[in-house]
Amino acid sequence: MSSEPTLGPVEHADVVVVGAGPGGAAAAAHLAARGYDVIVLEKDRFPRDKVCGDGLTPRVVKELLDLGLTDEANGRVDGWATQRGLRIHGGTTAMELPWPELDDWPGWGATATRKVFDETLARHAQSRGAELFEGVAATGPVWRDQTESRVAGVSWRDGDGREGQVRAPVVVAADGAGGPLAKHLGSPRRSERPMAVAARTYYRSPRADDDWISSFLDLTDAQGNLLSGYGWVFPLDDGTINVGLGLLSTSKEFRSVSYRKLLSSWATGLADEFGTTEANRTDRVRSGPIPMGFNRTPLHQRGVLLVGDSGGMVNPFNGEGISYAMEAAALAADVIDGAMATKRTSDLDRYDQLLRQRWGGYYTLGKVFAELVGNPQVMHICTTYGMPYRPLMELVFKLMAHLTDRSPSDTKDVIVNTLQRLAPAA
């Protein structure tokens, strides 16, 4: 763009949404698509890194090709890779698991560093016609009257202390766990509700051209401990690799472990087969934290709807949350829409009613999970007796991958979608 656009004292949208990441850009794009004014403000400068595997499961690619992005989403574009599926790592045992073959999904999965997905996320927004302004932070909610009933948009702040308002009837808050637009909603962060801490670095490796995003169920601690956490390595399309690992909260070491000394110490023991040595590291470690299964509700409160970290939307299974934040986008978009049609706040409630019918089950069902694998010996136990079993480890895939057909022929979908059904919905 030949100049960047400047927000004036006070400027008016049919919806203003705050965070550019997957879940704010996504947002904007659906609702610019359908003729809507739309404002997106954006804390920080692209290009701009997030703590992330930068690993784009099934369900991602989905909403790239939804979007229009399906270029990207094949992997023939810079910064774009595709892969054919998980290679997983649990007791002595090593399982290369295609990514199902479905027909509600694509058959493929992809990386690209949050650098490059986000901007191009946040780019295809701005192309379908929404403003969006860099280096602005929304401070708070701006209400309609005294009473706090209702939303009318947001208050803002940019890099050289200028203030004004964004008006809008309605906020799409899209701007990750620790943003303040829940905060000064009142919704607290529910306890019960599983959290995680992730760190990632990366590494020039000779195997960042893998078809295979690679997952590791036992982590070790540098005195050989198991502890309750996971850790991953996903190939990239510029010759590195990205290496992380996360810890639940439901593990005992997980306010009291260095992260960055253990993702060290375990990617030091990869190096023979990853090439993960300090000469080879690229960046330095960064950790930032994991909100999972719905743990701020609310989903919609007095026009404002969260979306994506905001909301907890993470996967407790596996850690990954962009493709909840861009399935609950156009969600939103759809709800927004409807809600702009009848001139009913009261509308907008449907978007946490159909979020919770549509994951409220599964969430509940990674709560338990995550319960269980605080355990480290549990998921010990699992994996040295578990891994071993093609036909199990598929259907454990499918269940952590949350990967089934909505209408199926296979057994294993059957017994994936009866489990969350019959769950109570979180």
Ligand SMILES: Cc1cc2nc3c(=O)[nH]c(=O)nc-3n(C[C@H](O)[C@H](O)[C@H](O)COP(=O)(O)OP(=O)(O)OC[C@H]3O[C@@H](n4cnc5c(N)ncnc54)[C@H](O)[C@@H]3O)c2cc1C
Given for the second form:
Amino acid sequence: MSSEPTLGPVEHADVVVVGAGPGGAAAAAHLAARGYDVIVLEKDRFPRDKVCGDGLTPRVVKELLDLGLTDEANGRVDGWATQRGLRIHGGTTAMELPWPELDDWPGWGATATRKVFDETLARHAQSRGAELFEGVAATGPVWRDQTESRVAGVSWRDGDGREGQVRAPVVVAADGAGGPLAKHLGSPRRSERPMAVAARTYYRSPRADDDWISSFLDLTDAQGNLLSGYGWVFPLDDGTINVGLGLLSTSKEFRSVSYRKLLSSWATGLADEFGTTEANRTDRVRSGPIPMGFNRTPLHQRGVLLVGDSGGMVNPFNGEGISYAMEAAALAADVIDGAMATKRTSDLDRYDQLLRQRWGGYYTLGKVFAELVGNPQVMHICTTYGMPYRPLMELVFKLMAHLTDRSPSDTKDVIVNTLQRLAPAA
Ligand SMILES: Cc1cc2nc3c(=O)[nH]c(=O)nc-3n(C[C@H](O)[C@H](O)[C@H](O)COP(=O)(O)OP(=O)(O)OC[C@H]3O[C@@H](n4cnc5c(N)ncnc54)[C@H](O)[C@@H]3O)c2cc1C
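Next up, can you give the form predicted in complex with the named molecule of this protein, since the form predicted on its own came first?
Let's see the whole complex now, leading with the same chain.
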């Protein structure tokens, strides 16, 4: 017998959140903590996997700390591990770059499988008072009237074929890269914005207790041809490593390559160092899209706020999307709170404006970066000539990981912040 709550045919809430990935769960947790009635619909059931590298940068660690998940953020709970920084491999060289020491960001990163990570966040949102309904998929918006100028909630269907509505004046669409709800609103992907596809799998490994996450900049196919993308090895707390690679949409192999075969052949080349043999592989290779640089806009329309991958918020420099989903969720909660207080729904437009102010310039730089490294020779030249210079690599690391202080004391932070400020907002 299940103790799960059941949705009635018509339910009412202050906010309905679609999707309980990191974006949806964080939004629900922030809103519920402020006393709002929040209903979250998640089409899958936890624990569930999500194709990912499982890498949590200091930006994610900060979000976890802000939510009060201190033990998880510090790797003091089973399933969670922390690391000191990034070991970057280019050609025959490797360099260890510790996560920067900053006032605004923690100085460490973490890893957790998405089975563990997403369920932790979802249960946390519940513990703060959000009502989570698993195995319930949103099927489309419910409109306030026939003009379709304002949303009034969402319709849903569960695994038994039951259907109903959750009525709410505000909808948070945190339903992932496919953006099903955004599509209902007529928001297509912006094809001029970068995208990536990445694949990952898991291996038992003697290197699972590594203190560093690794990235590999000189990615080649089985014939030794350079590709524009990068590979990673992220150690996990369960004795395995997450091994994956991604290619940018600006690369010529983006659509033609078999990601499964590419990952298998690339991982075989790492076997001596990381134990990535077929015998040690513990999962199949799975791939997924990575929507970058605000590739779906507007981020608010008619009472629906796009959070995370549904708004294409992944960092084009490094493929990191979890923190951007969680940070956007925290901002969405602030803006919704403000609009509820003034009772002016037009105040929700601030969400789009504030996000573009915050990341727009950075994403414009990321778009230029993606276009440049679409030619793998550019990446090769950069790694060959840049890798020997530690101060240069530290600057590039801060830029690519988007980690600087707002009031900087370090010249590298000043350079990165100035570049972001000067770039026109995406
Ligand atoms: C191979 C790969 C590796 C990656 N590695 C990293 C990494 O190491 N670090 C990092 O930071 N980012 C990484 N990313 C990106 C990261 O996975 C995403 O940016 C992140 O998951 C976005 O979170 P989200 O909450 O917006 O969406 P998601 O995590 O996709 O969550 C969306 C949720 O919505 C649910 N949903 C969808 N449709 C409906 C519906 N109709 N009704 C109800 N629920 C619905 C889904 O089941 C899901 O639970 C990687 C991506 C890929 C593909």
